[in-house]
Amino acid sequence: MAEPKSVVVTPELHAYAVAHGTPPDDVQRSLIEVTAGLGSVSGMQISPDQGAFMTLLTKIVGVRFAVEVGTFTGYSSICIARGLATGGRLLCCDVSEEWTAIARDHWVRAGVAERIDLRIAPAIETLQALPADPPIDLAFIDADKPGYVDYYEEIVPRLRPGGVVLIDNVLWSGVVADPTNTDENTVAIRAVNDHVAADDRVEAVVLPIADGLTIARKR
């Protein structure tokens, strides 16, 4: 068996890679600073390199209708909204008025507020209420980990053929590969990883970007 073709990403190599991609703009840098002020929960914010990737992917896919499960302070939603095709919409699902208030402010500053619909409610209820039409072109799942499989199962039937679902944190700081780790979130992430890998409705790849990102494309 051939040796795996991969590179160990040291902090220095990661910094090099980030420096050679599209950097955050002033609004995104402000959002990073404001979110950092929230303390340890700031770790829920996606990384700038992941954000740049998501904007680019949204443009490549030609997304007109996107859904985000878990908005937090709005970095990922800005990235998706900026990649939408003309007239495109992003539906954001979250349960926190406090954190999404920060998102709303930065959506306005980023010039994307008119493209975003925010629903403050349990995401599973919002997803279950979605009609089949218009179909979803792109979805991003980044909320409570035990809900991942349920969110995925509500989204995939509503995806158009060729549409994609992104699932965040799928490598979970590497502990998914440690069978001795059985905490609730780790078990939930292993479950969704196994679920997607066995799903013949999609073709999928796990990218080791940030904390791990799955891209699943509906056949």
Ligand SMILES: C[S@@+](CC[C@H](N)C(=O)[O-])C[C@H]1O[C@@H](n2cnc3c(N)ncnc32)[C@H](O)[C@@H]1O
The other form holds:
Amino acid sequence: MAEPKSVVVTPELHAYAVAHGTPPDDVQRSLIEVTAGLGSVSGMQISPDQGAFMTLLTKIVGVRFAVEVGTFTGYSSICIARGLATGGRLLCCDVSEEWTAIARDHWVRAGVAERIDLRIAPAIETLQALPADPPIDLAFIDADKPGYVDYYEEIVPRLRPGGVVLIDNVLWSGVVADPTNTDENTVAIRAVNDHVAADDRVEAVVLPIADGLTIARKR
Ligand SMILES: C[S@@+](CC[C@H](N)C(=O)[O-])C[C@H]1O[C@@H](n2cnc3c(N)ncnc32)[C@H](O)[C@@H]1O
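Provide the structure of the form predicted together with the named molecule, given the form predicted alone shown above.
The complete assembly is shown below, putting the previous chain first.
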């Protein structure tokens, strides 16, 4: 087998890469600060470089209807909403009124509140109730890990051909490839990674950005 073509991303190299992409703006910086004030749960927020990537991807795909599973305080939703085509909509799924209140505030400040519908309910119920039309152009899965395969299975049939589903945390702090780790969340992440890899309906790549992000495009 050929030598893998990859670089070890040291903290210095990571900082260099982040410094050479589009930085967060004032609203996003405020959201990072407010979320940090919540304590250790702030680690659930996606990173700014992943957010910049998601805005770009949303623009490239020409997204008119997007679905987010796991909104928290709103960073990723702002990134997706900013990339939507004119008239595009984002449906956000979460169970927390408290965390999404922070998101709502920052959606207004970011000028994207009119493009977003928030459903406070278990995401599986919201997804199961979605009609086939309009088809989903882009979905982002970033909620409870044991639910990932079920979320994916509700989303893929509703994706338009050429639509994409993004799955977060697929490298799970690097422990996903450690077979001695049998923590419930690690096992759930392995399950969704195996599930996507075996799914002929999509073509997929695992990007080592942030905590690992899969992009699966419906054929
Ligand atoms: C990792 S955070 C999402 C981070 C967010 N994407 C961001 O960029 O800041 C996970 C979110 O999923 C939500 N969540 C957990 N279980 C859920 C469920 N069964 N249905 C819907 N949302 C759920 C949590 O309330 C939390 O806000």
